[in-house]
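Have a look below at one chain only, the form predicted alone, in structure tokens format.
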Amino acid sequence: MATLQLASWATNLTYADLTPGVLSAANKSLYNWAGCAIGGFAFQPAPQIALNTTLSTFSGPPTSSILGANGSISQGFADAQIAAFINGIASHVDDYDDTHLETIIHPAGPVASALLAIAEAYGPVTGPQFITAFVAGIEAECKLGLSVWPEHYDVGWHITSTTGSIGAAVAVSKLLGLDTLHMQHAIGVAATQVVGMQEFFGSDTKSFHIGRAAQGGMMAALLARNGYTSSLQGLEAKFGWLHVVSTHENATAYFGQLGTVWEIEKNTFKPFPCGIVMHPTIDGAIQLSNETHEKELSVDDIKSVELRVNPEVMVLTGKTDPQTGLEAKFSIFHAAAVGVLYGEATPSQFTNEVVKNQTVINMRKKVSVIEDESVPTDAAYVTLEFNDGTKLEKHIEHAKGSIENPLTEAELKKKFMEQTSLAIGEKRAEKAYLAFTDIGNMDDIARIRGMY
């Protein structure tokens, strides 16, 4: 009864339910969506190019901002469905959001792009309904997940978007106080709407899964409070989602869990824009490349860079040779050779140009890795050998940005701060940043949009 045990919680979920680390957790899961968003539409062509396609063809009333978009209403606004899908677009398409890193789903995008286009739409929304819905939506995706981690992943799902669409579904069910039978078609209409494929990693595909998930659980949403019916065991049934995605599924002991373990307690930050696999690898090649400078040695003299990491880095970014920026995030190889050679990462270091450059280049070509099984995914061995012979090594046992080493509230705001600055300019940014960071306490969550 995995469908109507998830939509009975979520229907009987209250602000009140929510603890002090889950308020807490959602709000450092909002603001850095809305930095994702903001920066991701500015600098990635994938966000803009969605928008120009479906604006003037398909839109209706423009009544749901587009985070990133600047100028008059016509360019900054549009109707809830396509607000939801460049929103979802743009928050993603950088792969700088949040990772709920058991399943290594980024759950806010799905969700939140969707609340924020039918709050603005359907409102007014209060904070504290629009958080108990976010809530209600991130733990719905990510317990999901859980039910099937890790065959369904393995198989080659992209697992953000087929179980964001439900998370979507059921968060804007509860914003719009859907009971329990509603729910449990909506979860069946979005469910029906499985999205995503590990192929289109590297492409502006990836972050195409994300938008259609947040539009596609909002349709599914809006139909069933319209009365458009579905299976009411949209996700247990023989034939239903999780069999039919799925050799494994463990349901009911993690639906089980729902309200007494949160997930959205677990859910963590990226201090690089990159698949999550290459964060401790990165993090191992800043800390050598201050090292080498510290001991003035010479980035120029490095003969080899070798990585002993966990095997699913490399069938998740073992891009040897990368052409686009976009490629360039799922490359283990680009990874280290620019932690290396700018002792940092951030969203310039995996642009089209930083991969054509020959110094760049070059580096790749001088990285090489050992799969080990021992290694856990959150750690990795970077070693630097110089021509002289000196070499220079670093153990990572918990990246930075994991639950272990998550980021300060101080370096999330810089991350915040960096993204929006560079988009709308640091003043907006310095007012971006104080509203959604203040989403609990407002009284209509439309009003957002006219704060910065």
Contents of the next structure:
2 protein chains.
Amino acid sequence: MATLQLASWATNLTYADLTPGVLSAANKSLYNWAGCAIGGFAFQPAPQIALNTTLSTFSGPPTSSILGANGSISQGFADAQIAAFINGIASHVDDYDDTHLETIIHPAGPVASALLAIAEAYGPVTGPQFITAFVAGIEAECKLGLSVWPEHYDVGWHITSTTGSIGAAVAVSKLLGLDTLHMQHAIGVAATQVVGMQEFFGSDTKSFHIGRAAQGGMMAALLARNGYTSSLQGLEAKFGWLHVVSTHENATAYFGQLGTVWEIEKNTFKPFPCGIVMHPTIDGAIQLSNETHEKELSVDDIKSVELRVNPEVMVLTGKTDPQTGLEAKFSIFHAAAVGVLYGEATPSQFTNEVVKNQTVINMRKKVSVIEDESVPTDAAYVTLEFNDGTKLEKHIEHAKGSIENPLTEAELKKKFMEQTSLAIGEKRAEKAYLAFTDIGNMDDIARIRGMY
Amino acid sequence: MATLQLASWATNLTYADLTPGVLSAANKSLYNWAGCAIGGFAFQPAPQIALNTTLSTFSGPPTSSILGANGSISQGFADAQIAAFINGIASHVDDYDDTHLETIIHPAGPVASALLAIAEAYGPVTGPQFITAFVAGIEAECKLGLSVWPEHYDVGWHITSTTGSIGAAVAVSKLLGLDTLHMQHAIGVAATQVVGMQEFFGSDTKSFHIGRAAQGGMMAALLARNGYTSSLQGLEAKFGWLHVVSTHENATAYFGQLGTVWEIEKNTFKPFPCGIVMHPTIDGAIQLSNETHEKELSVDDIKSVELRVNPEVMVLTGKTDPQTGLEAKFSIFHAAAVGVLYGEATPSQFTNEVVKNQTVINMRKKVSVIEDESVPTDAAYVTLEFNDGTKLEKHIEHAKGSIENPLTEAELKKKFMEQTSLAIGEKRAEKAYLAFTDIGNMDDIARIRGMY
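What does the same protein look like in the form predicted in complex with another copy of the chain, given that the last one was the form predicted alone?
To see the whole picture, the full complex is given below, headed by that same chain.
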């Protein structure tokens, strides 16, 4: 039932069904994804190694853009499988992407990475077609995530990629016009590829998950389109996805809300490039850092930084002594330290250099954590104590970037411009912003490659 | 510990460590794999659809052979990723491959498919190098399978592909000369890609699992070789492979036996192209069919076919009314029916046509199954009752193809010749037999492509 329900809803979805709120959320989700991919490509080893390993040996005719590459044919394009792989990695490598907070899924990465590559290779695809397919994919992965939350995550799966391959399959199937039956088969081929475990957080393999999910979902749709069979009950069967990867599921109920409750409207955007459960702490630390200066106190005189946070924070981001930038993205100690020291937490505060900086190391050692079940995951209490006994405290009720306290359009643009300017220069960044915010109006999505 | 243990053993393994029994088992495993891939490629939709979906759009320079293709450059070669994918699918699609009975892993497919493609692309690779890497991969996947058996399988995972990606990663890493540290990272990237659920048995997706596992393991090794990081505890960590995909594990103990107890020596070869738990029933049905003729009884007069088998037979192969050849490979009813009717069970008895044949359908309806815990999975009781009240009974203690009752070298050659002759003609089949049985003596494995 669940597989048919999902496929049936997705094949019947039309652009006219999308509300203004959904269209606005889709627009933000897409350009935030593109900004992360462009910004993530240039400076991280993961997408660079992945590209070097695949482009010359494993790419077919170069139909699809690698975002953030310089745009020349030799370096800027690959076949749709490789492009989706690299863009997926790059969009997630900074841990700066979007978040569906109820499931901690970062939904755009697997779906958009597969979809853009396919739209370029199999187009022409219009903006409305693209947006409709994108929304179908996002809803699929988030509803699926909700239906197994939190049991699936508690097992140790990286839920963004485990649901992402199915979201990508739905989106690509939708874009290619598969009927319900073929989409069911596509969902099955995607479901049987479960990529992503939490052990690999803090390494290059975390972002690999997103690239691989995009590839797997895309391949599932392309195979099913050509008649490859899987199962019509790939999700709900006893030995199908829902039961193999989770001890509990409620898919039928959640799929019953498809098109009524839109998950994409709940998508949020990270102000800080790191694990989302650290955001309230960073928000508080930055605010206290600013107050320190206002009150003419010196960070050099800080005796201790005390955090009171939800226990999940330590489970996911408990690394006390990170050695690399990627590890620091999962260190609540590093997060608090840079928030206090620098008064900001941008990609520049999560470089290998900053992680090894002695002042930062000293500050990390001053951070202590109290775990408190009564503190929600989007909240935190941060207390600075100075050597002279002065204390500054901050209670963050809803972290910057949460649903209750979202980034404004201007802040989201600023984020896009900051991360992309570093990679491709301010002029191209401005053009890229105009291009990726205009996807919904294009007559052929492939034109986007010439626009920045 | 487990990840280091495995990587350390594999990187230190030398050809001189391989006993005559291991070398003989490796030889059989390899040529049986090649025979299945050559035979499986031509007549099944799965490898054909997979090739059509990928070759022209997603293959880089064609370095590696597609077994069973006709050998011309345009059709017979692809990049190593695509070749491994297609060969993996083809080698498993007939359910005719090898079996490590303690785990029901079909070990050669994921490992050999990845390894041959890489040896051709990154060579020259000598026979001894190839055999050593192959054995490393087989031992890795079987020990890993043993360490989570049966809990991992009981969850619903397809253990051949879930362990196969890791086996392929170990084998390719070994062939490429990775050191222990890099192999640990490769194991991690492979471990985080868990492909294959039992729901997809009986569809094109079952063999997809093997192709995808070969690709995933190969990519893991290539990425790690270029410095891609994962985790040094990808298997044993709390949120690593062993604990995420199984409720129980004993990897350290099993890895402690690496190089002492050789799993490849326990590899067996199927006499019938279908689910292995049906083999004792088929063996019995064929023997009774022959006796029927000897005793001048007519199969038309059969009233019933009664089977007494292990309950696992119904779990895995309980399809009463298969609609396709692939589904029939998981129907104990079909297996018994064709055994009795045809007195043989070759790929010709598992075609879509035979499945829909009215006589076969009628005979399937006469088959009944009694589940009996006391009957081992490699045993069966088969009873024919005729309309005149005559009964013929057969107790199979160890099915043909089991460890206790293995195929002889002559039978294994006959199997190779039968399946490959249909695909590439008898003359080339004979040459292919000579080539694939001589792998261990070659100075460059890539030469094999010119030998048949």
